[in-house]
Structure formats: C-alpha cells, structure tokens
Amino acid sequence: MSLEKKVGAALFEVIDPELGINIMDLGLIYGIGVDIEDNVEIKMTLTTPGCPMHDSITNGVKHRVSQIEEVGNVHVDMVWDPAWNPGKMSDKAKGMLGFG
C-alpha cells in the first residue's frame, strides 16, 4: 500500500467530536501529498471556519499521520475555498447525520 493510502486509511480514524464521525467521512480531506523524502501535507478544510475544534482535530490528523512508521513531518494545510459543505459528506455520514 502506498504511504499516501495508509495516510488516508489513517484519517479514518481521526473523529470530529462535535460530531462523532470522522473526518474522512465529512468530506474535509481534500488532498494528500507525499514527497521524496516521505514528508506528508494534508490540505483539510472545517465545517466552518469559526469551529471551535480547530485546534483539537489539526491536532489529532498531525498526530494520528505521525504515527505512520514511514512518514516524515507532517504539515496541514487548512483552507476555506472551496468552502465544505454537506455535498461533500459520504453517503454514510450523511445517513449518520440525517441528511439522507
């Protein structure tokens, strides 16, 4: 598998505890990327840019992505555009959430 995958299965795991469901499936990954030397940068998004688990889910991605035995540093790129919204949501979180 390669490291860019087990990044993203990594994520999985990463929960939103305001809203019990992980981030993977809100849809606020937009993008992973892996250099030479196996540094990893995730571009991430939030459901609004006020949320005030801002700090506790960078947190938790940069922590959860470290613990990948091949992963360099880690770097999260928050961004506001596109902005999320619930279209980008799985079809199981959106169930989970009552939108489906």
Second form
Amino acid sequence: MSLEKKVGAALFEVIDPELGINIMDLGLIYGIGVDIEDNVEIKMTLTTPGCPMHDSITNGVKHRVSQIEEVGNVHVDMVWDPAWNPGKMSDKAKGMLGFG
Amino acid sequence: MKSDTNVKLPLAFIIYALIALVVAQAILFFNNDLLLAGQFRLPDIWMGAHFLLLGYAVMIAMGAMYQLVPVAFLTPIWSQKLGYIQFIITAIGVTLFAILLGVQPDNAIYGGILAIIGIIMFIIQMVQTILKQKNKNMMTYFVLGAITSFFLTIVAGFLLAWNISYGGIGSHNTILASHIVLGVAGWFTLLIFGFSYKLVPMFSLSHGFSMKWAKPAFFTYIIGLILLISSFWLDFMFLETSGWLVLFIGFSFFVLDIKEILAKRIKKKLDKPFTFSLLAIGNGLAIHLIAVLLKVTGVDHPTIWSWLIFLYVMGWIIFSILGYLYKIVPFLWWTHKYSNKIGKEKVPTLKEMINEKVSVVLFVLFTVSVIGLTLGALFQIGAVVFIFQGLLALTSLAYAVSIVRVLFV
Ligand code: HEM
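Just the form predicted on its own so far, so send over the form predicted in complex with its partner chain.
Shown next: the complete complex, the earlier chain at its head.
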C-alpha cells in the first residue's frame, strides 16, 4: 500500500467528537501529499470556520498520522476555500446524519 | 492557532452558577407564600431573584463568553489573569449582595458595589477583546448591544440599592422598571440572539443559510427597548404598547432566521438539550406576543405582569441557558481531557459524555414545574404553588448534579 493510502486509511479513525463521524467520511480531507522524505502534508477543512474543535481535530490528525511508521514530519494545512459543503460527505455520513 | 481559554476559568463560573441556581430556587421555595401573594418586591424575593439572575444566569453568561468569544470571534481573551481576578470579585460581590438584599437590605449597596466592580472588569475585558476582532459581524453588534444594556442595568441597580440605603433619588419605580427591562430584555435577550447565530448552525450543522433578518432583528429590538423604557419615563401608555409590539416584531425577525437555519440543517436528529434551547425560543416568542395582547386589551394587573416577567426569565432566558449548558460543559471537559488523545486512543464523543435520557426527564420536569407554578399563582392555589416551586427546586438540584457528573467521566 502506498503511504498516501495508509495515511488515508488512518484518517478514517479520527472521529469528529460532536458528530461522532470520522473526518474522511465527512469529506474534511481535501488532499494528502507525501514528499521523497516521507513527510506528509494534509490539506483539510472543517465544517464551520471558527469551529471550537479546531485545535483538537488538527492535533488528532497529526497524532494519528505520526503513528504510521514510515511517516516523517506531518503538516496540516487548514483551508477555508473551497468551503466545506454537505455534498462532500460520503453516503455513509449522510445516512448517519439522516440527511439526503 | 491557540485561541481557546483555559478550561478552569469558564468552569469556575459554571460551578459557582450551578450552586447559585439551587440556592435561588430553594430560597424561592421557602418563600412560596410570598410568591402566592404576588409579593415580589420584598427582601427575600430580591435575594432569590438576584441569586438566580446574577448568581446563575450572569455567571453562566460570563463563563460561556470566556469560552465562546475567542472561538466565535477568532480573537484571544484580552487578559486571562484579569479573568480570574474578575471571577473572584464578582463571585464574592454577588453572593454578598444577594444575601444582604435578603437580610439587611439597608446595607446591600456595599455588596452591590463589589458586584458592580466585578461586572465592570468583565465589561472592560470583553470590550477590549472584541475591539481586537478583525472582521466584525452581526454577532459582534449583538454582543456589544448586550454589554451596553448590561452596563446600564448595573447603573440602575446601583441607584436602586443606593435608594434603599440612603434614599433621596426620585423615580424609584421608574428606575426599577428600566432596570428590569435593560437586564432581562436588553442584556440577556440580545446576548442569546447573538450567540444563537453561532450555536444553532453549529449544533444543527446547517449550511447555506442567509441570516438576512439579523440586522432588522437587532435594530428593531433595540428600538423596542428604547420605546418601552421611554414609556416608563414619559408615562405614556401608547408608547408602552408600541414598545412591546416592536419588541415582538424584533423577536419574530430573529425567529425567521432560526427557522431558516434549521430548515437548512444537515443533522436531522437534533440533540435533546439543544432542542430544549430551541423550545425556549418558542417560549420567548409566545411571551412577547402575550405581552402585546395584554397591553392592547388593557390588562394592567400587577400580579399578571409580575408572572409574565417570571415567565420571560424562566421560560426564555433560563431555559435557553439550561439547554446550552448541557452542550457547553461536555465540550469544555472533552477539550480539556481528550483533546490531546484524539488520534492516539479511542475517545468518547460529546454525546457519550452526557446521559440524554436523564436530560429529557429534567427538561420535562422544568417545564412542568414552571407551568404548574404559574397556574397555581394565577389561580391562587397555595398547595399548587408549594408543590411546583418545590419540584422546581429539586429539579434544579438534580440538574446541577447531572452537569457536575460530566466532570467525572
Ligand atoms: C443582569 C443583572 C440584573 C438583573 C437581570 C436584575 C433584575 C432585577 C429584577 C427582575 C428585579 C425585580 C425583583 C423583585 O422585585 O423581586 C430587580 C430588583 C432590584 N435590583 Fe436587580 N438585576 C440585576 C443586577 C442588579 C445589580 C448589579 C444591582 C445593584 C448593585 C441590582 C439592584 C436591584 C435592587 C436594589 C432591586 C430592588 C428594587 C426594588 O424593588 O425597589 N440589580 N433586579
């Protein structure tokens, strides 16, 4: 499995504590990049700017990804553009929220 | 970005407030004969009312603002240290003031001064924090409007307490009426409006709503406050009726926005405590409407108006706070305890930190006791007032315990 895939799989284990749904299914991860030294760059967003869970979730992402053996440094790039919208959720997440 | 407040400060406010809530309801219970008689302007009721409004509601508002202002306005609290000093002074001041109001009203002013110093420190803290916010939005204006009303409330409160000690200030009753309107409608209502614009979308996960009524709601409600307070000073009945009407319209604008936010929500099944805060919005709208109808039909009986103020305070303000607190405390504690563990080990979700079933029972009991109490008082049945104020006191105790329990998970 490529490192990108491993990181992606690990992020399924980071759960948004308010919604009880993991951040992958919520569609919060916009991109995962790995350089030649296996440093990981994660581009992500949150459902609302100024979300009080901001620090907790970014830390959660860092912690989880750092646990993967090959990974070097982890950097989280929080972006608000494009803004998150409900269409980014997986069908599973939509189902859990009773949406759609 | 490190914008959150240390958890200890908001929790200190919240724990003090929960104790004050129970004390307030117990005091009102032991004076249920005065409630029945519709005698609110007596030392024991002043004491109960200020334990409830200053001790509970104001302290929760302060604690919640230390927590929410940084995250909602994206600016750190101006001075954490001032926060602790402010907490201690306000807590001692409010306790002393409320007790003195009950046992030695002549000296209440001394406790009052301490409470006022604490509140002014809070106001300075918030104004300094908000001024640093880069992009002001409607929420900022709601909060600034609320804080201005808060300041005027304590100025009026000071004059009232001064009069009880030394006398000499005319228009005592007019100042009292202004004090009540500025305190409950100016400060609390504007504050809850402002924070609802942040909290309702957050708790319902709403997207793509417009907030198009926020500005009209803000200005209309403020104009309503000005009309109503002017009517007391000018003693002009028509102005009073129009004041209530304009307040009702302002409230309706706010409700329109909330309805749109909820219609566009993604989370279909809402948490129970949050639903209770939404129910409080419905209560608020109904109470404003009843006030307009009473004015239009010329119902002026002081007992009826005293109970309407009671309903305004309990059904709208206190119920909103009771519901939101059930979301805020688990959030605070979660951040403190699990924030650094997420991604490392399995952590509970916020919902797993509270017992929703218990919360539903508590919220039903709160609603039943407030309705029972009001009916008992309006129909003058002593036993009913006794039973439901007793139930309210016990429910408050159970509520306080259930919140504190969260800190042990
Ligand atoms: C947001 C804060 C406050 C609110 C919402 C509030 C609300 C009220 C209410 C509803 C009453 C009527 C209670 C009754 O008749 O039993 C009242 C009376 C009174 N308040 Fe406050 N109050 C606040 C803060 C203060 C402060 C800081 C002071 C003084 C330092 C104060 C001094 C008084 C006095 C002396 C009375 C009795 C006046 C009378 O009946 O003649 N209040 N207040």
